[in-house]
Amino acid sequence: MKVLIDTDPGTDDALALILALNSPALEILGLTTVAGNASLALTTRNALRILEYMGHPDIPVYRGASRPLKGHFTYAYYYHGPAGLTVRLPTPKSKPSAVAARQAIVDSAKAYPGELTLIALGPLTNVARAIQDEPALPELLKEIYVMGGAVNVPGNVTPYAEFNIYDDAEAANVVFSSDAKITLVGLDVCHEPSVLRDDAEWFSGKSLGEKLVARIIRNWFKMRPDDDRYNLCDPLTVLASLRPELFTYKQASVQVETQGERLGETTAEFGSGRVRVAVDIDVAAAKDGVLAGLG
């Protein structure tokens, strides 16, 4: 499967990238970066560092949006650490491409019409801008997997909103109202498959990826002593592209509130529409699937 991964690393983005890089089923054409969990400079640097650490400096990184369609991003340093990751990695030797992320998305879709899957792990700004640049993009893409939204559960930024959708609600509406085939993996399914402090198997791996994951999660627990669960939202979105049978979906039309107290609230009208919303998950198999893919 040919994929572009739109990402804002971010600790769980790092896990998702390791999972994707380890999968023989995915041919990663590039990473497009967006601000969100941290500033664009930091998310881009983190993407380059993860690729080099994992032995894939050849995969291009395309720098994307530093601001949402309207307003400013709210960064998540409180959750992911002061540099967007809880670990330090060597300074990357590679540099981001001179091609902008929005252009890279359009160019890749045109190069592989009907074949390219876009996995979006951060705010949807790059994806929305690419659709605005090329209205035919939704028909050119095979599918978009989106980590975002809280449909039937409370949000994680406000009682109503999940972080990625909250950070650029306008962009989310552009994407969800398009003709793209979309799979939405949100908080409805990503709370239960979590890493616990005493999950020894998550801290004893020997591969490059497993060692980095252990460092990230161990340091995350040190940074957040009151938390006893580390949620696997972004890696579960990659897993959905690889093992869809682990998820239960309902077809829906999806809209996002763009102002007021309920900014970022994601609502789904089930029964029709182009968005396949994940509403349930095989918790044990999904958690095991992510762990197995990190090794």
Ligand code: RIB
The other form holds:
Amino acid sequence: MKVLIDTDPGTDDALALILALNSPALEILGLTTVAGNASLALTTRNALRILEYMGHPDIPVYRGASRPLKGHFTYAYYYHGPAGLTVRLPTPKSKPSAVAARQAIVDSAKAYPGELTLIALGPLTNVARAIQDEPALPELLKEIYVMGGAVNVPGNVTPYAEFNIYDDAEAANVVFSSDAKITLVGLDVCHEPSVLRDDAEWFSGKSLGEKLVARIIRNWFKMRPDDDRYNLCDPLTVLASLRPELFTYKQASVQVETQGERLGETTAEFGSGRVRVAVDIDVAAAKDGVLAGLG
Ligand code: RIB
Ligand code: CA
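Next up, can you give the form predicted together with this ligand of this protein, since the form predicted on its own came first?
After this comes the whole thing, all chains and molecules, with the earlier chain placed first.
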């Protein structure tokens, strides 16, 4: 499966990238970075650092949006650490590509018509911009996996909205109202399979990826003494592309609220529509699946 991963690393983005890099089933054509968890400069630097640490400096990184379609990003330094990651990685030798994310998405989709899957792990600004640049993009893409939304559960930014959608509701509206084939992995399924503070098996791995994951999560728990669960939203979205049988889906059309108190709310009308909404998950198998994939 040829993929581009749009990401705002971000600690759980880092786990998602490690899982993807370790998955032979995924041919990663590149990463596109977006601000969200941290500034664009930091998410791009973190993406380069993670790739280099994992031995993949050859994978191109395309810088994307520093601001949403409207307004500004809220950032999540309180959650992902002051530089967007809870670990310090060596300064990368590699540099981002001169090609912008929105252009890389369109070029890649045109190079592989019907074959390219986007895995979107941050605000959907880059994807929306690419659709605006190339209206045929939704038909050119094979599928988009979106980490975002809270359909039948409360949000994690407001009672209505999940972070990625809240941070650029306008972009989410562009994407969900397009003809793209979308799989939505939201808070409805990513709250349960989380890592607990005393989940020893998450801290004892010996591989490159497992050692980095252990550092990231251990430091995260140190930074957040009142939290006892670390959520795996982004790696679960990558897992959905690899192990669809671990998720239960319902087809729907999804509306995004773009203003007012319910900004970023995702409402699903089940029965028909282009969005495959993950409504349930095999919690134990999914958590084991992420852990096994990090090694
Ligand atoms: O709500 C969870 C999402 O917001 C994840 O993608 C996390 O990285 C943050 O971006
Ligand atoms: Ca993310």
